[in-house]
Structure formats: structure tokens, C-alpha cells
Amino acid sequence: MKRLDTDVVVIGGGSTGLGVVRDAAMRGYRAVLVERVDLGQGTTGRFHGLLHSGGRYVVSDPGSATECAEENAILRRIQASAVEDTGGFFVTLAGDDPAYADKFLAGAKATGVPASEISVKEALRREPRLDPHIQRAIEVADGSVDGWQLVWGAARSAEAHGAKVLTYHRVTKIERDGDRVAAVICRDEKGGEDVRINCTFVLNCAGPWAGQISEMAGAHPVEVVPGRGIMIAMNHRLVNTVINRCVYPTDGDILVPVHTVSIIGTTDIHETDPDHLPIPHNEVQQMLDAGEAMIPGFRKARALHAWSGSRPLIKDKRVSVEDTRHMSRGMAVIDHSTRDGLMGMLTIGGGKLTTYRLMAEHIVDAMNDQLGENRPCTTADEVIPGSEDRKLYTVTHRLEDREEDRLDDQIICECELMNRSMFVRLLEEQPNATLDDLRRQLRLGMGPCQGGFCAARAAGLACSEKAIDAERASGLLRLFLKHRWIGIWPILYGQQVRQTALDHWIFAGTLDVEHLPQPEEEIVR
């Protein structure tokens, strides 16, 4: 068995594990993140891709309104490559009630949320899709920001550190000594030996899989309850700004430009297995309903591809836990020495990726406090790898870099401008990654083809360049198209059919893909 010794082991590879481990080891700790599969593969990668401004809760949850102004300014500061300016709207639809605009503008004031009210006229100029027929606008400072990059961000802002990373690292144990935790032995998947992590101390950042991991250190399990949403990504950006209704929320009611796609969501339902989490048919209705109230002809554009994520809300008990939509959203850390009489170890619940960072300031403080330490945070002040310029995204980024190389260099991707280099730099720094790794990273195959033309040329260009052979590269296009198929069976319509059928005949009619030589075990990661 490998072993590894360091002070604190973090578990969970979303954005707030990642947030964690860039923390601790800017304080000077010692740290290990280990991950069961991809960073962001869980609800950081699954959710509509909106920078709160705070608008969605000065009426609902006037505390986390508050946190989601102050750190979407830091993330500005700090991860400006992650982020896209794009504004935000409020606006009250015609049957909605305009007396919650002014609950909406008193909340503002009350919770530090920038928000002003505009002339619908301007409104309109402005986002000349959005129903004529709106009563009011008030103006917030939402954007949209891209999971993936922001935890790959903190990945290599931590490592730079001293961390260390471990992805497709699942833990099957976590051991103690006596009445504190004292190792987490994990399975590396893709290296096929276990491996372990002798520490001081354990950070539980595991989201909706939150309990499953303080059962395994003995405790009480942590009472998560994963509240399951959908989104749909329309194939452009029907708006340029973030549309979200001004009403108390509720399902439906945001819609996001994210690069050259808009994403409407979004769903409450209590769910019980944040592993299988489905994506009903009255639910995509009831999203392309939505999405027509706010934009007139919404139903008429092209819908890319669906999915659903779940929230790690902590159990509220002031509501039922099949009412997943009226439980705070705001963070909560629980400290399992006082809980459970274990000592070493905190679990994170709640909170958002808006506040990935303060979630993170949080409960190292607290690991602070229980080891007698006064290492300070730093974590609002440091840019992180890739922000230096502190440019904020803009969706025509990769236009003008193709602008100056697309002589030079070969579009592997049209949909989403992804040349050769890009892929093969990627795949050189990380030779086992699946293509849906690299897709992450790379956007590869998340345009409006959903990899009909690049995912066979992307597996392609891996056996060429020798990074994997003829078996594995059939073995990670099958996988690839497999789970792009997930996304884009439940909207199977319109124009979307066409391009699906265009896709099979690509891959069956001149690949066979499906008749392609297999290997004795079907690769999976």
C-alpha cells in the first residue's frame, strides 16, 4: 500500500473541497485533496453556471444575500478568468405581483445587494428578447462563471502550495486512534492500489455525499439532504444578460448566458441518491415553459443538452425535508468533537459556489481553532494561476485567439474553437484523463453538435499522438458518447433530432462504432 503522511486530508473535489485545500495550504499546512472521480464532475459541474449578485435572496435569505455580494466581488478580484460580466435582470412578468419589486429593492438596501431600478424601455433595449409585456426591471450585478475553471483554478493556485491533488482517489476508510481520526485510505482507480494518507486532521467537503463520509469515521451521519435540480442548455444566447424573475423564488425562473449557450433552470426536488438523480419529462416541460414566459418563441430554439444536479443542503429543521426549496441555502459547518466526541474532524454543508471561498475560510478557521493555531486567511487577497491579467471572460475570447493561430494550427472543435494544441498540451499534463476530463477543461463536444465532429477526431488525435492506443481510444469515444447521450435522450425534439440522427449515422454509418473491436473489460474511467 502507498503511503502518504500530511496534516489535513480534504475530501471532495468540487469547488468547495477545491476552496479548502487552497486554504489550508496557503496557511502553511500540509494538505491532500482526494476526489473519487474528476474535479467538478459533482454539483459544481451541474448546476446553471450563475455568479450570484445576491438578488435571488434579499427576501428569502436576506444572510446569504449578503455573502454572495461580498464574494462575487472577490471572485471578480481574484479569479476574473473564471467570470463573465454579464449583468442581471429582475423582471416582473406580467402576472407576477409588482408590490415584490419593492420588498426586492428594500432587501437590497437592507443586505448590501447593489440593485437599481430601470425604465422597462431599457430593459428592452437592452435585451430586446425578454417579454414586451414586463411591469418592472431592477438591475443587479449577477454573471455567470465557469465551475470548471474556477476549481482547476484553485487546484493549481493550492498545488503551487505544496497540496496535493488526487483525483479518481475514492475513500473507503477512514481510521481512528482511539476518540481522534488518524488516516483515510483510499482506492486510486486508475492506478489500481490503495493508498494511505496518515493526518492530523480530516476536512469533510464531500457535498451531498457528506454523510456517507462522516459514517465511515464512526460519527452520527451528517443529516444532508440532496435537493435534485434540472437545466437545459439552449444551443446560443438567447439573452446577454442573466434573466431571473422577480418573485419569491421558485422553480424556472433563471436563465443564463454561459459562453455561446443560454441555460435555463431550475428545479427543487428532494431526492434520496445524489448518485442517480433523473431527468423527468414534466420537468424539461415545465423548464421550456418557463423559459416562453420570460422569452417569447424560448420553446422554438434548439435545446443542446439536459442535466440535473443536487444541492447539499444541511437538514433545516424549521421546514420539511421533501420542501427542499424553502431550506437556507446558507453554509454550515459541524463540528463532529462536540457532536459525535470525534476529534480531527469538520463536515461543510450548504452554501453555494458564489461563496466557495468563505466556505472555506470558515471551516479552516475552525480546524484553526481546534489545533490552537493563528494562521490567518489569505485566500481574498492571492489571484489565483490564470487571473494575473484580472480580465474577466468574455464569450469571443477564443474567437480572437483563433483570430491569430488558425493558419497555424488545426480546429479539432468548430462549435466551441478548440484547436490541436489545446487538447494535446491538456492531455500531455494528464495522459489518463477520459475524454469527458478533457471535455471539462476543454469544453470539447459541449457545442451544438455535442461531439458529432470532434469527439471521433479527439480520440483520434489521442492514438496519434501516442498517448493512448487503438483499444483504449475506442473504449474512451464509446464512453464519451454514452454519456453524452444522458444529457440529450429526455429533449429529444425539433431540430435537436435532427442533428442526433446526423450524429448516428456518423458514428454508425462510416465509424460502426458500435462494432469496433472490444477489450475484455469495457473501459469506464
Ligand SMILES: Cc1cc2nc3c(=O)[nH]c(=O)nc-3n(C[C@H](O)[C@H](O)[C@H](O)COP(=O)(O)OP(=O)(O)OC[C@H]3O[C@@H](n4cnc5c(N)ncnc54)[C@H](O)[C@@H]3O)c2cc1C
The other form holds:
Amino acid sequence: MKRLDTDVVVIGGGSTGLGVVRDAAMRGYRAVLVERVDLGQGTTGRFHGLLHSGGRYVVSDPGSATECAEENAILRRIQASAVEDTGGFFVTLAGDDPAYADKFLAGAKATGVPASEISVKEALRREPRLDPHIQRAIEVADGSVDGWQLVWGAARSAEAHGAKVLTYHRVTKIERDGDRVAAVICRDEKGGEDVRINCTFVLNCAGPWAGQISEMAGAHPVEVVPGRGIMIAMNHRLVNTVINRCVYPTDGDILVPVHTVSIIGTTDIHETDPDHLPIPHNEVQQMLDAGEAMIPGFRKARALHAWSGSRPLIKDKRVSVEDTRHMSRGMAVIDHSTRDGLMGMLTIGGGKLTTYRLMAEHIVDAMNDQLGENRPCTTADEVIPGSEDRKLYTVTHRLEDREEDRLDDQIICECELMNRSMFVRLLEEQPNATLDDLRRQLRLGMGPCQGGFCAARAAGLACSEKAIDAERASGLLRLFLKHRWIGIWPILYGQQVRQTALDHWIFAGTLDVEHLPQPEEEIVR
Ligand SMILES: Cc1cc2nc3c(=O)[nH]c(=O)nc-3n(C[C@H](O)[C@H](O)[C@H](O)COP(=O)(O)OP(=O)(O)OC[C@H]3O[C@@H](n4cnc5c(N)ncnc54)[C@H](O)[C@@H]3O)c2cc1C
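Form predicted on its own already given; the form predicted in complex with the ligand follows:
Below, the chain from earlier opens the complete complex, with every other chain and molecule after it.
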């Protein structure tokens, strides 16, 4: 068995875990992060893409509202390349109570969330697709944020401070020495061997799976209540500003422009198993209706892809377990020394991607306290690699880059303007990556064709660059198509059927993907 020694093992490679490993490494701890699959493949890759201004919580959850407003400003400073400054509107639709907007403005003032009312005329001038019958509009500092850029940026920052980030390492056991945590045992899912990581501290950042991890250490179960939400990406930016309904938080009340698409969401349903999250037909219809209420004609636009994610909410005694919509979005740090008599382990849950840096600060502060250390947090000040120029992301940035090199570099994915050298460079860095792993970082196949034109090109390129052989290339292509299909079939109607038929002809007809040379074993991850 391979052995490593470290001070801290961070479990979970979502936004929380990456924030935590970065923070711990910046405070001088030797830190190792382990993630069972790729970074940002849990909730962090299945969220709505909203950088909260805090507006959503000014009435329902004032503490979270203030945290969001403060962290929104910090993220724009330290991680600009992951954030687009779309701005946001809270709009009162024709049938909504216009008095809620007064409560909203009062809540915003009390919580320090910047918000100001603008005229309906001005809102419609800036977002002409909005329902012309809206009654009121309030402007806030919402943005959109790319969860994968965010986690990979934090990983590079952590590594620059000496941390190790191990993807495809699944925790199978936590060993104790009496009442202390002593080691974490992982399975290297790609290398096929077990790895023992001796440590003095474990920080459990496994999101909706945090309960499973705490049980491995023999602690009393942590009651994580997964609150599932579905989202649908529409085939282009129907709006350029985040549109929120100005009502008490409910289902389907936010439309977020993210990269080349816009995302409607979300629902909030209590689930028991975060590994099996359905995308029910009735919820798809509910989201399309919700979009139509804000943007007339929404239903006629092409829905591209649907997915569901699970909020890592910690059970809240104030509300019933079934009622995840009204559970606090606030973060909770569980100290297993006082709760279970287990030294050297903390669990974190709740929170939002927007507050990932602050969540990390809280849990690493709690570890410091237990270890009797005084090492201050500096994560709000140091800029993350990739954001040194402090330029916020703009949707046109790849087009600008293309204009500089338009004759030199071949385009592989037209929808997302991903070129050959971007793909080859990342593949050289991560030779064991699947096409899905590369997709998350490059947005391969995430635009209107959903991989129809670019996936085969990417697989062929990986092969011609001799990064992989033909069998692996076709195995990866099949796996990629299988995963894309999960998010396509729930919204298979209208124009999307035509695109899917075309994709099917390309892959099954022209390329005969089912009968290409296959690797000896089907690739499953
Ligand atoms: C529908 C929905 C919409 C949302 N929209 C927004 C939004 O717009 N804006 C916002 O700010 N927040 C949003 N959130 C909240 C936000 O997405 C989450 O709070 C955040 O992503 C949680 O990150 P995490 O790191 O705690 O969990 P995760 O991202 O789930 O990370 C946990 C990780 O632990 C790993 N893991 C599990 N078991 C093991 C094991 N045995 N060994 C190793 N690793 C393991 C998992 O693979 C996973 O990657 C939304 C959430 C949902 C569900």
C-alpha cells in the first residue's frame, strides 16, 4: 500500500474542499485533498451558476444575505476570471405582490446588500425579452460564476502553497488511534491501489456525502438532508442580466446567463441518496412554465441540457426534514471532539458556492482552535492563479482571443470556441483525463450542439496527438455520449429532437460508434 504523511486530509473536491485545502496550505499546514472522481463533479458541477448578491436571502435568511454580499465582493477581487459581472434584477411579475419589493428593499438595507429600484422602462430597455407587464424592478450585484474554473483555480493556488490534490481517490476508511483520527485510507480508482494517508486532522467537506464520511470515522451520523434541484440550460442567452422574481424564495424563480447559455432553476425536493438524483418530467414542465412567466416565448426556445444537484443541507430542527426549501442555507461546522469524543475531525455542511472561501475560513479557524495554533487566514487577499490581471470574465473573451490567432489555430468546438492548442495542452497536463474531465475545464460540447460536432473531433485529436490509442479514444467517446444523453433525454421535445437526430446520424450512422475498436474493458470513469 502506498503511504503518505501529512498534517491535514481534506475529503471532497467540491468548492468547499478546494477552498479548505487552499486555506490550510496558505496557513502553512501540510495538506492533501482527496476526491473520489474529478474536481467539481458533485454539487459544485451541478449548481445554478449564480454568484449571489445576497438579494435572494434579504427577507428569508438575513445572515446568509450579508455573507453573500461580502463574499461576492471578495471573489470578484481574488478570482475574477471565474466571475462574469452580469448584474441582476429582482422583478415583480403581474400577479406577484408588489408590496414584497418594499420588504425586499428594507431587508437589503438591513443586511448591507446593495440594491436600488429602477424604473420598469429602464429594466425593459436593458432586458427587452422580460415580460412587459412587470410592475417593479430592483437592481442588485448578482453575477454568474463558473464552478469548474473556481475549483481548478483554487487547486492551483493550494498546490502553489505546497498542497497535494488527488483526484479519483475514494475514501474507504478512516482509522483511529483511540480517540484520535490517525489515517485516511483511499482507493486510487485509476491506478488501482490503496493509499494510506497518515494525518493529525481530517476535514470532512464531502457535501451531501458528509454523513457517509463521518460514519467511516465511527462518529454519530451527521444528518445531511440532500435537497435536490433541477436546472435546464436553454440554447442561448435569453437575457444578459440575472433575472430573479421578487417573491419569497420559491421554485423556478431565477434565470442566470452563464457563458453561451441561460439556466432556469430550480426545484427543492428532499432526497435520500445523492448518487441517484432524478430529473422528473413534471419538474421539467414546471421550470419551463416558470421561464415563460418571466420571459414570454421561453418555451419556444430550445432546451439544451437538464441536470440535478443536491444541496448539502444540515438538518435544521426548526423545519421538517421533508421541507428543504425552508432549511437555512447557512453553513454549519460540526466539531466531532465535543459531539462524539473524536479528536482531530471536523465536518462542514450547508452554505453556498458563493460563500466557499468563508466556509473554508470558518472550518480552518476551528481546526486552529483545536490544535492551539494561531495562524491567521489570508485567503481574502491573495489573488488566485489565472486571475492576476483581475479582469472579470466576459462571454466574448474567447472570440477576442480568436481574433488574435484566427489563422493559426484550428477550432475544435465551434459553440464554445475551444481551439486545438487549448485541448492538447490540457491533455498533456492530464493524460488520464476522460473527455468529460476535459469538458468541465474547457466547456467542450457544452454549447448548442451538445458535443454533436466536437466530441468526435476531440477524440480523434487525442488519438492523432498520440496521447491515447484508438481503442481508448472510442471508449472515451462512447462514455462521453452516454453522459451527455443523461441530460438530454428529459428535455427531448421540439427543436432538440432534430438536433439529437442529427447527432445520432453522425455518431451511429457515419461514425458507427458502437462498432469502433473497443478497449478490453468498458471505460466507466
Ligand atoms: C440545485 C442547486 C443549485 C444551486 N445553485 C447555487 C448557485 O446558483 N449559487 C451558489 O452560490 N450556490 C448554489 N448552490 C449551492 C452550491 O452548489 C453548493 O453549496 C456547493 O457547490 C457545495 O459544494 P461542496 O464542496 O460542499 O459539495 P460537493 O460539490 O458536492 O463536493 C463534495 C465532494 O465530495 C466527494 N466525495 C463524496 N464521497 C467521497 C469519498 N468517499 N471520497 C472522496 N470524495 C468523496 C464528492 O464526489 C464531491 O465532489 C446550489 C445547489 C444546488 C443543489
